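One chain comes next, on its own, written out as structure tokens in the form predicted alone.
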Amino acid sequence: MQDHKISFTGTEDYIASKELQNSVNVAVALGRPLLIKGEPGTGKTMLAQSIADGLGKKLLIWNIKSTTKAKDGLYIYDTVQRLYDSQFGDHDVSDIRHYIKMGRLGEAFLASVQVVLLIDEIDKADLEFPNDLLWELDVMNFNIPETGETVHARHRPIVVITSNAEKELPDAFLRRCIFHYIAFPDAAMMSDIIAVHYPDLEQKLLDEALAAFYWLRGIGSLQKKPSTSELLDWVQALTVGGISPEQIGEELPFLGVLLKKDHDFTTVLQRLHNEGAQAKPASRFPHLR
């Protein structure tokens, strides 16, 4: 395997603290995995396709669900198409070789430059799947049983893990794995991402909009606070529907956009009658000002 010197500094449509840059650029460093974990709307999955972007890399994605078992990251014998060509087909079944399908995991091992290997939401899985990863990426390699080959890799992929603490890991797994908590965007780096989408807004609606926006997540009782992604869709809305900043203030518009829980968009309007729906915007969300 060959040794690059590659260092990640964020892409144009993806702003990474300097915490994050040095964890991505330590873990390639030292050819370990990547663990991200941060809650909802940090951009965890989308860090895989920036460090991709940044270094000119492609992006594999092997995204895992509670039946997800490590062996199919690495291969997949399709026994049920050998069996329908034995009986159906005029293929040669004797040549097992032609019935093995490289896993996500395989094609990263196999591909002929080195690539990005996003394994999303791995807390998904049942709780042997970590450690059963443990050996291939360790070692970089894997047997298939049925051929009796052994598939080593070529180049040793960046590889990067997210979880949303579903379950807890294997300390074994954790041991292995260069960790980063993706926190929650402060108000001066949320407006950079905005300025990164909409590069022409007007100052003062993003300022409402983002007075508005933490002041719901500052509302303890929300069972799904608004996260990046919704806030962007957000400030969109605002921009197509023609809303000026006092009228944020005033009604909150499009709230819809923001909160998708019954329980979480009652709180927020009794919150708002509560506290008075005539109130000025400098009043209602004086927080952030």
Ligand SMILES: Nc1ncnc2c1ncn2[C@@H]1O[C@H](COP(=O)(O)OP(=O)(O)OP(=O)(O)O)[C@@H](O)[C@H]1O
Second form
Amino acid sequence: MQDHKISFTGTEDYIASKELQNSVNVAVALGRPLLIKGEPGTGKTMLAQSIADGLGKKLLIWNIKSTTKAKDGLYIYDTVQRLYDSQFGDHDVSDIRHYIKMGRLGEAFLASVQVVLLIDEIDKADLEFPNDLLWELDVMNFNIPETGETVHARHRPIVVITSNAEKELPDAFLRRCIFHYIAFPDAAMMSDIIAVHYPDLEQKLLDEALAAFYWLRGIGSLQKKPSTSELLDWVQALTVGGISPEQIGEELPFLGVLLKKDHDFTTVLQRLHNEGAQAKPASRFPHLR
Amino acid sequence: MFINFFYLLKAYGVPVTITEWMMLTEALALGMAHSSLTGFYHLGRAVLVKSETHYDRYDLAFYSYFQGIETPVELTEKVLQWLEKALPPRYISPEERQKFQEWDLDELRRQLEQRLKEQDGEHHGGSNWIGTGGTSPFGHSGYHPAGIRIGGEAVNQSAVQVAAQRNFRGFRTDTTIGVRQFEVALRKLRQLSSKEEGPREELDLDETVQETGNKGGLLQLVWTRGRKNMVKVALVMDSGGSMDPYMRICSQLFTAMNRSSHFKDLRFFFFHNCIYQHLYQEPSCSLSSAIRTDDFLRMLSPDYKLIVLGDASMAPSELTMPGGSIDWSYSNDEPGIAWLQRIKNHFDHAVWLNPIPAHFWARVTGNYTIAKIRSIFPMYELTVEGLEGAIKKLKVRQ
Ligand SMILES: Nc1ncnc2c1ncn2[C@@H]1O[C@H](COP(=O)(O)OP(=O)(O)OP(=O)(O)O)[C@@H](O)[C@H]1O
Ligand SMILES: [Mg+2]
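Starting from the form predicted alone above, please write out the structure of the form predicted in complex with this ligand.
Everything in the complex follows now, all chains and molecules, and the chain you saw is the first one.
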């Protein structure tokens, strides 16, 4: 049990809160999957890359879709290829092993060094999916009935699982995970995140953009609150568009970058109109630095 | 060790089990709490709590257990180093700005639009366009590590103070529903055709390919008896103004229904406040999407399970008087309540889901019409429990 000595502290391109670092390190030390939840755009997917970079390991990504089956992650028996080959008789179809391909989890098990395995958006899959993976994640091996072989993990991969779901995954699954909810960044942390992407941003512009952004997020009736990625896009649009800091609070330029729903758009414009110039976002939001 | 804390957590409603407690013990043995209460606070939360909706309960339990124990958090070398790294950001020089302005604005807008389009779907994330995609005028140059932040909390705060802040209180109220929960509940709405009866007449493609492959290419046809979900559902939703506050939860149900691929048939209809001689196929209730309620009843056989979703709150006249429709341009010869009764009578199974929590039904402004409508339709609140109750009702044999 020496492994827990290495520790994750974030990377240059990824701001991880102390709590998040802590959760990562606990998961790594205990060899448990780390389940990450959080609003869209809070850096769940990127965390896995950052862990891999930070710990100097390779990252394998398993993107989950609604049709993904747990078994796909272990291996795929390409019966169609075998059938195809058998028609021409120029392949040795008698050896099933030629037609077994490793899935992402299988690959992670067979890697010669420890890897980071990201199971991204697990909530997309069927409800039974997480339960179907329990056994393999627990015992770190699986069986291939077609060949009678058992695949053992050479090194227990660091497993990061992300989910957007507003409601829980199966209890049995949860019990085995280390859980971390990435809270939406506060203004101070957000300016750090922005600084990672745009290190040379004018302070005044940043302040105004953040003030407007948190003012927007504070509007209760929005259907879809703008997220970090939208803010990053917006900051870019503002800079490239040569918008002056003063304009930001007054006009909310490029608002379409932040809001995706017509309904939200109208709501915000109405607010802006009603509250008028005397209540500009910046004056409504306590100063940031 | 700390075993009473375990029971206290349970008492506060954090569903901890022995599995997790063992995990915590293991982590403590590895020194993962870093010999501090703050360390223990975070470790415990990561290992014992599996949902942000329980963070607040954890905080309460932690506070009540460790209250009075205050360990100062040490300002270590490292922390000071981090603080020093927060360099003041540089300004963009006029030359640099000039470069950005030369960038074609239309092109940028086009790309942003493209990006928005891509983001509109269900998957919101993972885009690297800004910063790393190479299309960005920013991102790769003049880069400096901005320093690593130390959580969202003041450095010298104790764990007990953090717990007392109850930062996750807000998440509790969000806990009642979600698309996924609705989906789980909707799964129960199925009535399968029998597997014991009938001929094996469906080609099982997967099994056929599998078996044929297993036999190295010798074709093996596999037949099966299909087992189909026989349930057909019609969801009729109120899209009137008083429903606005419930838009989110209603669209969650809508999404969950849409994702439920297991129904034999699923139809959506809309109305505005109350149902009269027309229903609509668009939430906007535009005239062009109108169908006659009579035709609706003709179109849907009585074995459709009817779910009406609405707040059932309106002016009494809208429900009980001819000509009572809220739209002054719309005239109804029969009162809404007669239409509701007719619809209810048509279907073998019908329920009403109300986004207003049940304990308010007698008290809200719409209490009169809610009571009236409840006398016709069995009414359930739009929560997971409510939906489950409604589904039970929809499955009762008559
Ligand atoms: N802590 C952070 N440090 C640096 N960049 C961040 C951070 N959080 C978010 N970002 C930026 O926001 C973008 C969105 O992050 P990411 O795709 O990882 O979010 P997500 O939580 O996986 O979103 P989704 O739920 O939509 O999949 C990233 O490309 C990254 O640029
Ligand atoms: Mg993601």
